[in-house]
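Let's start with one chain on its own, the form predicted alone, as structure tokens.
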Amino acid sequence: METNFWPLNQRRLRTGTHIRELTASVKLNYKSFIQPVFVDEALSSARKVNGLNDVQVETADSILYSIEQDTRNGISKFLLFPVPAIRKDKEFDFSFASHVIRRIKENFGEEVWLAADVCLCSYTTHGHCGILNQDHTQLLNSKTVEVLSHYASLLANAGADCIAPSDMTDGRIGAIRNKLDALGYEQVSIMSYAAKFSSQFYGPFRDACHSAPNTMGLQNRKTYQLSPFNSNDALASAIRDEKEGADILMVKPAALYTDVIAKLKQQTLKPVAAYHVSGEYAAIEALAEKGLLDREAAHVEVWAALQRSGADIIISYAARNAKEWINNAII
């Protein structure tokens, strides 16, 4: 008697939630989300910044609360980058920065997991990463890694647990390394950006910070920033990165970039942290907003996605949603 059956039948694999959930590989965990958050010196109250729904540009005093919330839902690591209200092209006054933390650690503790960010785009007149020279053609690297090393080790005094240099300079993260330990900052780590493009995703940061370039000189961070045509020499930097110190090695853009993300942690026993920047949330956003999409639903669907291509970290804005949304989540 002949018998009909299918033998690579995979659909009692998806017949309900329950086994699909039993039999997911990709399993989200809240706690390995960052929160970026902003502050800036100038504001007197918070601002919400264009495309970044849920999203403010904290104060000094505000960023407190700020975070105070977020550790009620369950989120307990931040990225902060602060803003000042002087720019300047040299002698840069790193001291707004210092305080924020500070102020941070003081109030929240070992509660929270502090990262700093560190670059100079938002304290140069001009808007690129570092030290530009006279007439604006050219960032000068060293300089620009002495000055950052610098600034790094201020934040690490002021009480940051990492240090997250994004400037894209070559030689910083060793130039940090070696600056954090000759000053008895061991445990603090870095997060490199370690493969960070030159991208149209940037726009709400931007925004955030004021750290558009505004020059006749160097008009984009094309010189400095990665191509999205090269992702040898991504894989390239971040390797370097690794070997000169760094301790998680982040990849920004992240949804834009998995075939990236996958082809580094191949190449690496180090955390991979995956950066789903301003221009990519907010498009989720704008997507929402019109009906086309569940909103909950596609920053899920985002992060299973870096997840499965290779992420341990995720950098999102809606960190401060993911214990309820993940745990919300029809599988």
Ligand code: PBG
Given for the second form:
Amino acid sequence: METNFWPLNQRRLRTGTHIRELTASVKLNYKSFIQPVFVDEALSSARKVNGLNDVQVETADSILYSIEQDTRNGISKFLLFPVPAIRKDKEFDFSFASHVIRRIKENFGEEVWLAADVCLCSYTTHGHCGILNQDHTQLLNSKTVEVLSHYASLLANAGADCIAPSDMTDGRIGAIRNKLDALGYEQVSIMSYAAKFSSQFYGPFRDACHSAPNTMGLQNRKTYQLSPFNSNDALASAIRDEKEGADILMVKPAALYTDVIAKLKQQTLKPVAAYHVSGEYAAIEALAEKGLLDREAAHVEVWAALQRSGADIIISYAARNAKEWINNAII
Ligand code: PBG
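Structure of the form predicted together with the ligand (previous: the form predicted alone):
Complete assembly follows, chain above in first position.
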């Protein structure tokens, strides 16, 4: 006979907000958040992005106001995506990106932590993340790594606190680390897009950065980004990046890949960042606009899921609301 069977004993922990707060295994903190920001050289005033409420593509001037506003809301960590006015396929001009970083650091100094995306997709005419061969059928690995490490060193020189390579070529982390160290930028960290999947959910971002692949050759990024059908490749790539010197390992998209976050967390002692990408963000916004969910609560629920699965850092387009929304959240 069962004498210790009390069918309702778990529910005592759910009886009210106080006890639910006390016993929560996940405690979110806005200090773990990074806000992505876009700056486009070709714009004369900030523009909205299709699907991304509350996120604008800024000019080199308006970005300063937007960062100022964010710091007042408690957000001090940013991931910068610079978009140059002129696209070409060689002899890239990286001066706009450096200029923007210099201005941000001149204005805010140590008050902000600035990570700079390193990729060529908004630089190239074909929208791919690196250099292509003549007939555009292949992305050339070593040539791309060479250009990206040079680019990374310019951004470090301009004052970036962290370099975030999102191109997904092999060997770029080691090459960038060597280059940064050789030039005396030992303190600049690297946040690797270590497990970046080839995803449908980058749509709104590509609108913001004009970075969708557009060539008759390689029509998608499947030869360099990870397959959603292969988590082993994701883990192997992330561990490889760690060995090459990455300081932070990122998984992206986030909410669809919590299995990868959880597995990676078990295999590394490095901090894991989860990037809730533009399409994931826009999906929540679209449902909220239809009145089908509560916007704030839905974002907070996703953040809890990411942290529960093992993410130490959350990159979200709603990071600038994190302090307020987490504070208001009814657990
Ligand atoms: C560029 C890059 C992309 C994102 C970050 N860096 C797009 C892509 O790979 O096509 C996506 C971010 C987002 O959707 O929020 N390599």
